[in-house]
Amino acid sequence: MKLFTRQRGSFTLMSGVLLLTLILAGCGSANTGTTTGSGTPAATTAASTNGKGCTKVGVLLPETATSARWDGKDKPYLTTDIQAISGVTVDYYNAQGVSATQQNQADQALTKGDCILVVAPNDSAAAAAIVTKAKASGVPVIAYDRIIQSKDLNYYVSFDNQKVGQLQGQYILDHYKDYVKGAGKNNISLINGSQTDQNAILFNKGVEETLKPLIDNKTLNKVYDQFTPNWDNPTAQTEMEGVLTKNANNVQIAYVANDGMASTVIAALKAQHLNGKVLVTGQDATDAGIHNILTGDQSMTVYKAILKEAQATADIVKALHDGTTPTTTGTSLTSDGGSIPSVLEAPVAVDKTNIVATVVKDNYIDKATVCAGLAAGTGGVC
């Protein structure tokens, strides 16, 4: 092999064996990525094996100020239950209630060469776009808790999260009569959770239905119906003022979607002293919920076993890093027209009658937290 270049109308010979060793060196420097140790690109690594032999995992949660269970109970499950999968480690994340740094952690975690993701939406639409970047790189999304609105989802674990809703709305059919005193004494007041959030949308679906008949028939009188930006505890309490300001305190009921909520509800409730004195919901069986139900502030709360949400999640990761296809019990719909494999666990209704046999058998709360200050043997559980 020879090449002439021609310098000052004269021809000079190069080696062919000199040029095939430039054409090689600048075959290698073509490729700019960011290499492991093998000389493979970091990004092309996580790229294109749809989580199999995936070794680094990014979880992506979605805040801590609005319910305790994030950092308290998500995090710890989800990295223990992921990492007991040989030789896998977790990359945590958590947006703290913003969208925009969600989706500037999920490119983090792409570009450290994350190559599962589980991501609990700040926003369900917005993360739509994170999706969309996973997909690109041959990386699987896990929407865990609430549903990514993206048709490229691959897995989505939570709960039945209008039964949620539903179940909320039993108690209130079951115990109402404890609390309305006749005509003019019925007033429910009806405080959601965000609505950039799906599970707070079917929340509400599912407590609307299940009281619609009462509603209609005028047994119970809606006077508030509000969701609650980016389930915000003191907007909560504000709200509940406003509500008992323009009733003049003549409330009977209040749905509250979460523990966080009706922590800052009730405190609006003992202004006027009227805590333990209004039906109260909630949800998550956080320790300060179920705290609340112990001195009879708040009247329920709804259980969702996280540890074992976090274990379905896990065993997606597995069968993705085995190669193996995971095992799912349905589907669920997202607004672009997608039809996601998911888990979905079962909720269950807690009130002062079955916390022992509820979050205190499943360990789930922490005794001194929820009995502080309470008499020893208060609900069975002090």
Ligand code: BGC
Given for the second form:
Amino acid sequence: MKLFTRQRGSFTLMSGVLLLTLILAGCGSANTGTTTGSGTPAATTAASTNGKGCTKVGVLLPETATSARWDGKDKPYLTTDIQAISGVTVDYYNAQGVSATQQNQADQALTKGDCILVVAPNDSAAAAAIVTKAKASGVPVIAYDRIIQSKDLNYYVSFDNQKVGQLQGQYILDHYKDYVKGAGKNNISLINGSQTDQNAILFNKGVEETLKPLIDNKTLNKVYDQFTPNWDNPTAQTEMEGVLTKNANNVQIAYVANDGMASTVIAALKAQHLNGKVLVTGQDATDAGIHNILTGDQSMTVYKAILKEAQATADIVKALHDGTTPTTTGTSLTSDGGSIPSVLEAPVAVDKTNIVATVVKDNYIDKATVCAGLAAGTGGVC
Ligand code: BGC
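Provide the structure of the form predicted in complex with this ligand, given the form predicted on its own shown above.
Shown next: the complete complex, the earlier chain at its head.
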């Protein structure tokens, strides 16, 4: 499999054993909220598609079980923001983790006359077929959160996904000393997301490159590093149980790609009375993830302001509907050589020290859910 991606100045070719990163001169570090690019809105890649005057938008999300975000945030925000455009309605579909279902749903949407598609692919490569069909119907496609590997893709809206992995890795760099107790007590396990999701590959790339010096000099000893098909949360628990058994419970750091899988990993740790004693990472700042941070069972998560991601998507829909050129802030490359005008928002690391300043301030979490069973005053949140 070849994966060819550029995000915010890093230009990466991954082909089996080959992994090449060129940081383009002058693009700066990946720490700010803006993406690469000259600031000049890029043109769409497929001139035949437009969406002008379109009032029926198909929104296709990939699944609900892998993260609370899809139903809890993306669906309501996208629907509300797109329907705020005068006269525009949304047809919503969820593929429940099956690519073939998503393809059928895209066919249905096109048959119904949806004239702009917003697609978070279940499988970044398989969904190229959706773009091909949409293009044949003159329908522009905006890839949402996960890129679609097609040069005919019109737009991409997401976060800087490699940066997400870097933030997770940086947290481990900054805190491993609280858990690692020297040689023989320095084991790290990595439970990654689904390999068919290009984001999961970028998260893994970000964390691996950040931890490489510590692994190379044997400060950390990697005992496990696997992708988890379909981001399946119960599978992550089985993985962690296996890691604990194989290492006689001698694990100090559990890198876990998102909060959904972190919850089940914590269940595996609890069964061995190890919860709170192992550094556990996550992503999505879900209510369950923030709860687990407040109890001390999870160490950090990554907050991605989905409100901004959905709004940026709705802004592109509106521009297409109005017949103007959408404003984008950079480009992302696809595996077939496409250069896709993109908007990539900035992710933020969250631990117990900044829950209030981030997800509470933004009203992102449901306090009643987060604080269920916790004493009043916990973490300054409850
Ligand atoms: C998203 C994450 C999510 C994961 C599993 C990724 O593509 O970026 O936010 O946790 O999929 O649903």
